[in-house]
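This document starts with one chain, in the form predicted on its own, laid out as structure tokens.
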Amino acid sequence: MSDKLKIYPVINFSDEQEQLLEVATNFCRNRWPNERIRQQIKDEDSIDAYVWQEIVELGWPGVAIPEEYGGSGLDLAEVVTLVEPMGQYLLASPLVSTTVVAQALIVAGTDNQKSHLLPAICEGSVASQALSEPHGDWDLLNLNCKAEREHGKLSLSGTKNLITDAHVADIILVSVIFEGEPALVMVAKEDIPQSSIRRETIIDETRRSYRLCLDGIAVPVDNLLRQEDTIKALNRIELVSCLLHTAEICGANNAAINTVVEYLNTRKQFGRFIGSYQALKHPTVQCLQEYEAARSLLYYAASVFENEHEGEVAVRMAKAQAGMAFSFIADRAIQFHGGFGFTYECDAQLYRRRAIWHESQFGDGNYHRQKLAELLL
């Protein structure tokens, strides 16, 4: 065996892990069935209040945040087990947005800013992030957005898009360009007009996207976190953005997988069940493969998240192939229920629309290929 040859050991759940897996996959499926998703589309708010007061109640905000503010202290791997089934019920929840803010805060945050919003998190507040640009380069430090001291505040401006749940969130993490450098600000639902937020149309209609205004919006000079601390947390959040994306992918994995293999098995064509025909039993092997290369990938990211380089080059790999399998595993499933695929009624254009949208946030396959070069070659 060559000495250059590394091999990883086997990645086992946790007791807490296995209990959270568990616990999620049973309240999504009794929470948010699928006619609920259905109905959430034509909802104009698409967070339910009672399902969110449910997960706060089960202190699932709070999973990775240290236990002296309200939290449970517990690592991003078991976030991961949280959001893994919220993908695969296509449950619509904050909890992805507002762990991410929460792990920005830990990173950046100064003591009063994490003594103060880190419990509120823990108890309910909904946080969002405003980081892209009208320009979509995925590159968070490419900034147009800027925060000028003005009469003791902080004055913003430009514009921020693909904010999800802006309408409903107590806090706003907003980058901007602050004395020449990069920075980030704390924004309050409070400090923002109701007419600088404007409803995005997106493909994903299970999905809320606003578009955020900052001309004329003014905070504390507080809500500034630690400037010289920046560049770790934009790589945070965007480290923990991927992993937790890539959860929510897996899980839409699954299910889209289910639902092909039950129609297979359902439906016939010329007297025989069509999933008896090789011509659809290969593909949707390969949709399995797909899959588990996916998941396998992302619990070895968890697993070894908070290892600087080894953690990167992992999650930037599961990001990848997961976004990858989904695009093939929708398509397949679309492509499998035939003319009815292509109808708005199939539940498999759902998860095609989110394989859409999943792959246009913190960068798709080929940008991620693109860094993992940078860091392994």
The other form holds:
Amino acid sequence: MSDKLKIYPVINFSDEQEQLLEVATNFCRNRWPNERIRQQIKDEDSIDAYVWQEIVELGWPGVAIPEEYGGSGLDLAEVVTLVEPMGQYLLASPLVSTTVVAQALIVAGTDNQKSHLLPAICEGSVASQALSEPHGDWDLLNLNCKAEREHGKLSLSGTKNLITDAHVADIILVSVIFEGEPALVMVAKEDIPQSSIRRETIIDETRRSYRLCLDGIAVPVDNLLRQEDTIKALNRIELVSCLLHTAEICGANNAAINTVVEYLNTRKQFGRFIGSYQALKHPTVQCLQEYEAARSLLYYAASVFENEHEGEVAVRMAKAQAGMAFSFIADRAIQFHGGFGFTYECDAQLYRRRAIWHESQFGDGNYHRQKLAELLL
Amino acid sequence: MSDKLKIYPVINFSDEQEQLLEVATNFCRNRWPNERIRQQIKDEDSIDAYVWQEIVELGWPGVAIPEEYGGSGLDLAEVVTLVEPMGQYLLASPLVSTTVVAQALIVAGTDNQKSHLLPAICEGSVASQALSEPHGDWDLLNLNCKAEREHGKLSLSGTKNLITDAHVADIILVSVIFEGEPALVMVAKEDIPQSSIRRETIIDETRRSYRLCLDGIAVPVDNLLRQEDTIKALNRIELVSCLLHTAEICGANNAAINTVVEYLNTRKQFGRFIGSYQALKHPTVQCLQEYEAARSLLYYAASVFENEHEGEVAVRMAKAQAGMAFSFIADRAIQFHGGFGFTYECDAQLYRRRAIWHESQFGDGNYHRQKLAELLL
Amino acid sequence: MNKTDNELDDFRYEVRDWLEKNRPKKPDFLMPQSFMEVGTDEQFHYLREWQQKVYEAGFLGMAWPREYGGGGRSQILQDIATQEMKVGKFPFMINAIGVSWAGPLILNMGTEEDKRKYIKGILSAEDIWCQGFSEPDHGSDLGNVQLKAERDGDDYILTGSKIWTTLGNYAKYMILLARTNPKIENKYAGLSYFLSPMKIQGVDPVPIQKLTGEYGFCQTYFDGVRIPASCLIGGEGNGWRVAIQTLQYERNAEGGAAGGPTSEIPYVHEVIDVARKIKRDGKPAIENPHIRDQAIKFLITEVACRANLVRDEIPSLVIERPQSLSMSLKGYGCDFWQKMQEFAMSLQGQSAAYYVGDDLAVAGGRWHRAYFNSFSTTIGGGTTEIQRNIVGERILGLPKS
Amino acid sequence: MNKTDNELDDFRYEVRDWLEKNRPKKPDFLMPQSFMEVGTDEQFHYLREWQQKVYEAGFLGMAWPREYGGGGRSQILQDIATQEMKVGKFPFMINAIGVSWAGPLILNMGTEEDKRKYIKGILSAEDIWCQGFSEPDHGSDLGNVQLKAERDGDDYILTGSKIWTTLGNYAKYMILLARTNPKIENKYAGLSYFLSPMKIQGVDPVPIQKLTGEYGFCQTYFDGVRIPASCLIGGEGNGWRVAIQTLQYERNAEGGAAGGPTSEIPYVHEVIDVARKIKRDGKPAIENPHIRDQAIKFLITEVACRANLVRDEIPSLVIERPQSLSMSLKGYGCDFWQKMQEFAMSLQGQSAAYYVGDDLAVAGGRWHRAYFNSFSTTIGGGTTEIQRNIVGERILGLPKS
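Moving from the form predicted on its own to the form predicted together with the partner chain:
First the chain shown before, then all remaining chains and molecules of the complex.
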């Protein structure tokens, strides 16, 4: 029993990862300065088409797509090194959602779907996924939305919510019940009437989230992914999402630490820099340490991601730790900025809002610890 | 549903309580200076017969025993004010165990038992209880020990553990299974062979605890308490014990805070009194606040103790909070004393050991929170 | 003035009855959760009307002297009325700075003229008050206040700015700490305290956007503002002492306050109600063992906070550290509320992604907003960290940091 | 010296094989959990014999120079051997101060004569070393060391006392920080560092009883002890620099250490095993949701601590704060272990009442003792609080407290 508790983590960090991490960090720093973040909050569209075009030209959407479909054939570990700096600079891009959809297609797409959609993704098609429903349950199998065969097409019904960047997505992967069992269906942009899609008000203002009313939408039957692999695909979606979200969280966590440290080194109270007070210094050190732990788990998870059991354990550990660490620093960031922290102008709120959003997606710490208890105890 | 969650605590503090608190505080301070605590650790017998005699003369064992049996007919709230200072000065006395047995007799004793044993307790008989068994479960109904009718007597069997002061107790209240149901039996000192009783090594060295092998012990059938009231009596025992333990914990918690504060105000490091460092000052303030919260809950619990439901809720809240607060300060007391805290000579270990012991008795915070969830959610 | 328990009970029913009969209709706009969060005119007018109504019914300022507009009755009656308003979740008193700070201060240290001029307007919410202590560059460090008040004949000329002026754009008066003597070595002796008009030339309150995205505070600029010397309270150079006195009113909460709630107090049972409605793994979140355990922890602390207030009234139960409970009130309580509100938000699971304005936001996003706004209590009026210093030094006698 | 993975694996199996064949028989007495807890002769001899055996088998000091008694092999082999000893839960190296502190220091800064004289005895555990930094009146404040070392011809005369001398009563040598110049204004410049003999006239190590009730530390008195000036290392007046250097060896743990574990490392899975055996409400404690959740939290931190060590070896993954992981090792890890051991104790429910010596004590009271002893790691060698200062100042660049 205890044997699976004896975890000796291995971290492999390839030359590709090293290069991509450096390139992506520079890219995000240059393209996404603080003013840009504030602009992105105001824009209807949080994604910058020019920046996305650059990302496509860099080949990042295809990093983990096999070469036969036009990708680079690398691992998700390489995608992690791209997403982490995006988190750090709060750069909005559909890279995560697009990668997740590609991974689902690799697992459960038909040959036809793979040979059409994967190359398109490599060339810049934006993909998103519609998995959640208003009941709010994280269980991806808790589905009320339906697909039914009608006039040789699949007629969809029900409501999906929390769909990232749905309005610019070329394809959306939708989970439904079809013939009594879970299924995944690709819905193309042109099949969705504008009136079916509605912007949501979410806590993280640097993102755009939409609700999609499926009623009246019909798609070709060929858009169905191989139904027998649905559960496998949904598992993959959950774990890939957790891995990439964790990368994003770690990046943002690092930025939040830097924001706090800069303030502690600038602001004076009672004639001393406030960073000299242990009441602020020590919790900040604890935040740093929790972040470092999360980042180590992230790269461990990235390294063993494809190993059954160990990969899942590592990813869930990483997400649980990263979520906790980021919430902790973001909460303290508001407090330690004092009155300024209470303003919209201070970046602390950006991090705190983002931390809340991340905890709401694909399970919070409590949820993953429960899953880990099932896996390990 | 929510209505029982709207708790507006009332604290009644009678003139008797006020007087007893003052008298008991002075008594403990005079009788039980620090040297005496260290002596009590070395003594085979942790109870001081002379001090107990004084306690008896002050009438404290009978405080909550009805006047018809020779007591003062006051409430357990008054006993709380006696026990709290005993906790503060770590004064060893069998007042708690004796009071608990008296309360059980009031609930489930036969007229004959009450008219014999209660006056004896008022006059100084030491009583203890044997409720635990080596399985370690806090559930007082999880019983393996047995009583069987044999030759007109009750023949006992099995092992009881964690019996406080068993070697000096005149009577021990023992829980057993009798005729398939839980029962309580009084066992007199003279019925227990010396060889059946063995001292245990417990974490709190200021106390004495014993294991009792019941095999071969037989007592008169009249020693059985009214069996139909056993569950009621066990409930009463649990709640009275929790209340009085909480009082003891609060007293000790206060002493631990004073010990820490004194050291922080005396010890210098890097040219400053260590109490000036926020890394030590702020956690100490948090310890103080958790203690104050515990003490407020204690006196609330004492005030409403006899109210069904509210009394149980208040007592469990008080025990959970007090146990947590005391463990917290006692742990930090070791740390904040630095190297000295690591020695046997430093009082920090006395408090830490006591905190561990208290958490082991009648349920820790986690246990009481579970019970509260059942009562309230 | 000792009342029997029966008389008190009768009074309690009288209040409860009036309150229920006069409960204001539920507004169709989002309500602020404390007086620090009033960001729109409709919120402002709604709350001001309610305070006026409560005052006219005789349930506010009940223990303040009758000659200035108070009720001249006993404090215990006010306490009962206040409690009924809190428990019944009635709107709070918008003129909180007036009823809790400026009013007690004026009654305590003001001239006869001050009392006649200000007290009634404070109670009726006719005259809204704001507070001018903090400045942009030294939030918690009041001794360092820099806003200049230069004597010029019978007037003072004010130059500088104040920050976190709650209701600054609605207020008629400000309690203002300013520097009358910039040269004196003892910086505290250079401070003076004013009851200063807001609706005059040169005073410019500019709303600040809060982290919630809403408004409620101002930065107030003073550009050569001329006010009469009679605005001074406590005498020139005594500002520090008066400010400390004012802060005592706040820290002792109900001290000499006129009564009434000044914020919506979130209760743990409301959080538990959220947990009953939210689903996790197909079951109500309240069945999740971790959430149950957390909920009970918060409940214990909530009851303990209330029990602290009750015990604080019994001298022989606070004999060893007489100020311990009252001085910990803010630090311990605000920290608890903040964590509780964070918990209320986090237990929403996936739905926690929504914010105020989305129809899927749990309770309209109330808990997110409450959590964000809670930082005004852990930062404003002395941060939690500073509160710990104060308790450590004054209650435990630890050396200064 | 680059080894192929196959060669490394072969070596790992060789070590594992030797270890299993030579595992010392389980003692019939209570074993100490780290070198700081050796309180009896039987413990001492048992552990000394084991270290000697490991050394003779070639699995200790493998990367130290062959000419002084080391193995002259590569560090990676030593790391593998050390890991095998840890994972297999073999006894730790009793001469920890020697292998982790004194040895690296001597190799680094000692004279050729020092190296020939001391290194082999360190590895074989023939010569036990102890450490003399802390003094009774200024625990963490090493700059304030007062023990006097007065020059007298070719000798120094030592007067004063040191505290927390682990193995003081067994040690042959002490690394000693002493004050050679009490008059100099810069207090650091008045310090010097000695490799000082213990078994000579005037040195009196007196055992200190620990909070566990056991022994393991001494207070060591120096009453006019005469030692030759050749004991000096680093030169007179350079003691501070040498001491800082020594502390680096400790903080970087495996730095230049000879290898081998120096304490028994408690694993979370052992705590979980306890939770499987203990009953709560008639069921194994591990089924209690709160205990499950706690266990998983500890497990996550345990894996994270290990992953930190692994990541620290990859330069491009620590590029932003290069020392962050290594400098946090002690503070973060020791705090975690302490809480984990406290948890292991608390989950025992009623049985937590028992202590070492009672047959009902869970695992013979191991977890209580481990928790108590854990304070030697959160206090000794710089308290957790001081570790946080160091990380805050050196890694985050925050100003000094």
